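What follows is one chain in structure tokens, specifically the form predicted on its own.
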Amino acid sequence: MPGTTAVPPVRYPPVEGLRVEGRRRDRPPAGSSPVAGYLFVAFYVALLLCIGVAPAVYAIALALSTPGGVGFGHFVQTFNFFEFAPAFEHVFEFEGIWLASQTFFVVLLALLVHTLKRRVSSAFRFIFYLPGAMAGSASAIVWLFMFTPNTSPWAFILHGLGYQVLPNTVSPGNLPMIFAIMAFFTGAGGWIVIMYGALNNIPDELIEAAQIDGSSPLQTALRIKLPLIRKWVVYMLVLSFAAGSQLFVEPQILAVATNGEVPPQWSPNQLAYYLAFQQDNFNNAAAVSVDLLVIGLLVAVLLVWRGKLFSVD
């Protein structure tokens, strides 16, 4: 414009260290090497070749040996027994429980304290996987005295179900439910670590831009929350599906402890505990730990395709 007088643009030094903004950075921080991480992968998949792979390639090598060559005759014997459909209903029967309830359960409560992260101390959050460190069986004899009505702190609820001894307890209709709230307490805790960890992942300004917009804390958690840590559930159901469909300790120490009231083969592992030391029959065993594995690995693929575990977002 007429009378005015233009500033030249002022040009800074360039600062060295300084981010550039939209510069995409290929090259590794100086000093880190990738050998670390393929020593750590190596370890992994040794590991896994010696106690995963191997085991289970020998079971079906098992599963599959007659004496006619190679055939599926172990299978049909087994899939025969009287006891193998009832052991496959009862851990059907304990996983819906328990799955359903672990899903619910520590999405609720690690979401609850996420929430109220700023009121709830570091020790408080601790306490919640201390279930978790303990073992299997020491877990089933802990439980074992809490479900026996003369000694459990809850004895009032006990006998006013019309419970007295521990057999009436643990009845065979009992015990799917007795098996998923072991099962909760044992590993719920170390799942809520896991979700608020994941939960911690969420950007801040994603948070404080709803609440900006007026959601409440209800909505943040169905709404950005949750569908954020999706993933994280689908993880969380395949790895406690193929935990749990291992059942073996519990009932077997109730099964002691209840002088037989609990049968020798009610879970799937026991019944090729049953085949393979009682029966010495190797064969059999293996074919029901190679129907385990057919049905974890089936129900692992349904849970990673329809929770998009490995899409990227």
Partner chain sequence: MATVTYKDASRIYPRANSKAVNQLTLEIRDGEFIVLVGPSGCGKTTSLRMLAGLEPVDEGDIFIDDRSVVRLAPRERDIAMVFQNYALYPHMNVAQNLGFALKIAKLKKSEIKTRVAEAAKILDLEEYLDRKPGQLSGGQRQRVAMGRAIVRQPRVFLMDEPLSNLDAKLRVATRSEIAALQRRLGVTTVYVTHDQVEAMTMGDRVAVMKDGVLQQVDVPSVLYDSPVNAFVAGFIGSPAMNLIEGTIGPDGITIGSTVVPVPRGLQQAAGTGKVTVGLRPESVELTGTTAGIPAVVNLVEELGAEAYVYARLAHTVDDTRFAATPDFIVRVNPKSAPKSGSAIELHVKPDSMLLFDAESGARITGA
The other form holds:
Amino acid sequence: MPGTTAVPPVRYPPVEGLRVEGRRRDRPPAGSSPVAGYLFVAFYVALLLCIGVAPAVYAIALALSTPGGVGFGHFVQTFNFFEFAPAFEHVFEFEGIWLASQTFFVVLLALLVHTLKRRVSSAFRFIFYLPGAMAGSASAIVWLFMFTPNTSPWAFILHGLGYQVLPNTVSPGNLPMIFAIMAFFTGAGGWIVIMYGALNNIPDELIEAAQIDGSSPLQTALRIKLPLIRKWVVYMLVLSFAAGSQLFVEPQILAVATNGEVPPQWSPNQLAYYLAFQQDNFNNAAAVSVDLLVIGLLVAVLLVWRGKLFSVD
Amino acid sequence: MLARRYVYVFIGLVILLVFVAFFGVPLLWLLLAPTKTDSQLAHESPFAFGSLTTFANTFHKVINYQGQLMLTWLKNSAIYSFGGTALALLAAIPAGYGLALTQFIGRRALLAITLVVMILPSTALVLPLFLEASEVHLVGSVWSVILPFAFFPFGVYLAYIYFSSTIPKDLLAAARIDGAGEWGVFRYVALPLARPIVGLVAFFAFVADWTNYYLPFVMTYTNTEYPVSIGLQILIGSAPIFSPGTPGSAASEIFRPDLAMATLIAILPIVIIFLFAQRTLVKGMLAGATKG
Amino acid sequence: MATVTYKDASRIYPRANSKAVNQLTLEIRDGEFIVLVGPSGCGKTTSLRMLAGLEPVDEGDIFIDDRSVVRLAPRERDIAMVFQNYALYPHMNVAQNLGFALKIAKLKKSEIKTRVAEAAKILDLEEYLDRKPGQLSGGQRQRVAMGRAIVRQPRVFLMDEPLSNLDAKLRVATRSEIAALQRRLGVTTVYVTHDQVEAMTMGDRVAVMKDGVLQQVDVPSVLYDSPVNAFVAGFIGSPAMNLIEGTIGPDGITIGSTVVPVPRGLQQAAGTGKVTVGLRPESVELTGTTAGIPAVVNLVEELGAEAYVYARLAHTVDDTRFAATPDFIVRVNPKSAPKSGSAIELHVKPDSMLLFDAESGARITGA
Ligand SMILES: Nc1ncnc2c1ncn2[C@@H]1O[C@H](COP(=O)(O)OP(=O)(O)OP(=O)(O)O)[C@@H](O)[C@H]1O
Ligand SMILES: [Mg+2]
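Now show me the form predicted in complex with its partner chain, since the one above was the form predicted on its own.
Now the complete complex, all chains and molecules, led by this one.
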């Protein structure tokens, strides 16, 4: 899966025997001294500055420093690379396929699993979730085999599509689809678990009320359950979009495995890497990184700012 | 009416089974592949079982490949992941506590920034980090991997939510009245109650670190530094089936069953953690879906 | 509109070692308001959910009109239910909540609109039609839940403790509103509560359950005056009926160390030996012509229009022979209430005495 194992914010039931009074958090206790607060967050803030902020600032500085002073020269230059536009096109095509299918199937599977008895459903959820262990290069390797007609358990499908050898399968037109399958394979399970949890949080009474109101299981799923988990679906979409834009491992492994059949600048992140390490042009690499950073930041800020998912007090 | 119901149930079941196959078959295949020789793999049914002897041979071959390179990679992965996770905990638990239960200027801003960097995919910062690290000559050192791993804003947010929703502020007030200082309140009241969240943050941090590819890919240069996620790619690169023309004698050649075995070894720690942490994990994730 | 019949209906939860509802047999008449009442865990909710189709019927049968419903899904039973926590759909506004069932039933938009408007009018919800449940007070939510049931015009209303989330005052007011509404609509209603006052004030008939077994079902006055066993006697009425051990002898019954005469027929039916005597607080007076049971006042509870004396059986203040007997509760005129600590005499109104078998608790009735 590109990026990290994304999991939504957690809200816990209160520790047994303790009650949290009033609204979740109105105001931190008055008794604490402000200095203590700084000490508790100090290490994290140091990391935030060194690992989060400083590289971003440095990358921006690098990207903006041109021989003729501060300017957008590197942005313009990278923009005009012949690999630049295709890389973004590739990733957006990949995202389109991945997000659409992930959204549809995760919701569908979560709804289906939710109709099962708890124990049965937990077995299903575990099977769906287990491939998460293969995030990164492992899943790319396994799928490499899955896409190789003469080793694949899915050979009948591949042959049906007319593919005889790996290069047939990983033809350029197929790549977005292939990466979408890989990303779905490792990432969907976690989201199914989350959606299942969200569904479980719908009070039984509500589902029973719908039943009594004459609603069939299908209608209940579509009209009651789905609207009630909608914000989680949105959350999944946004987070996946952000993660997907950073696609790197899967095309990288495929580039190695196909001996260049898959170009090593297939995704923007690969392009940035290529600029930094093959061309030794850190300024250009920084420019592409900043492009990607801006996409990620825009999405993140939008979600934090507009979404009502997070409690910031 | 009744018949239609059964049709729905049937369709649902079929969909579920299709996806069980989708998610399960690659795992099953991965488990079976190392029991076969390369030619068996290419010619027999994908679900055929070879022999345990072959499995053992494959295992030994992978482990002993180029002076037990695999073990070096695993050791590196362990160093990076444990180091990163330990530091991430050290940063995240107090920070979550501080954000939730103490008051200081800039608290809300820090929280908002945390959320933003949490959603921002960590991959986006890798190249900038490399540029920075090469500026301060940290590239090639373990710290160039461990320190970025230590920065785990998701863990901070988890801890923040945990502390703010489970620990009543009156409890802390009581401890203060009983004479505990700020450190004492954290150490003797908050921390003992935080055990579940320590486990959860550790789990997510460790899995993210172990499977991370891009960061060590950029920060490390030699076989002795690579973690196993990159080791796998090295193996692919030296497998003639994928990279014809790669030099290497038959004995040291990597065949497909060897690749599958290496993959299996690489994911084993995570699978084990999944198996044991399933309860907690699901609970944590379920809790994730309450309210919100 | 419809009749409802439980016929030996039982429910055994998986891995439970007793029946949550044990061979319930109950006939509910068309248009009747019946209340299921009993202590916590006695199976009221389960009985109701069996009728709704939310719990399977493991043994026996349930009919709505003459048709067995045990094989029907809830949505095929044409019932409406008001849940304890209201179960309003949080993502729909009040109008959509009210109209959901009608929409599912594929009624015409205009028809839905008129019916929703009608229900909103009856329940005084017209101003709130655009609001989401989250923006309503508890009382308003309760009314929406009621409204969702009445727009359906179902054959049976089911209500499971629909008032338990309201504050005391609102509860009393809503109680009479629901009862009045039900009478106006004339829809057969099964109502569950653990509050016997609610049961007695609302129900046409009240069914008292205990440990999954129906004890008695009758109109409130009969339950009060003529309970079939000591459990029903003690459960119905507030404050509760005094239930005291006594011994029947040739001259009457010995309560404490005093012999109290018993009506002839009752005395004969009871034979001799230990029995449980049941006396309502209003069945005892502090003055009388013959010698009464001596007692000492522990506490006087003044309620304004009436007062209740809590007394322990004792000949003097220091007498502790009957310390194990629970306090005897007597209703008195507050103007003439004795002081706590004073010695009094309890005089039983002979005709109001109830006797129960000491072992089984079954009522002993005179010839
Ligand atoms: N889902 C269940 N699984 C197992 N046992 C159950 C379940 N629901 C209820 N019971 C048991 O069945 C019995 C009857 O429960 P029921 O909910 O009908 O009681 P009730 O009369 O409604 O009580 P209350 O007044 O507390 O609501 C109880 O002993 C209860 O523990
Ligand atoms: Mg109940």
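Definition used throughout: the rigid core is the maximal C-alpha set that superposes within 1.5 Å between two forms. Please read all numbers here as calculations on a predicted model, not as lab measurements. Numbering follows the first chain given and starts at 1.
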| item | value |
| --- | --- |
| Rigid core fit then G260 CA moved by 2 Å or more between these two forms | no |
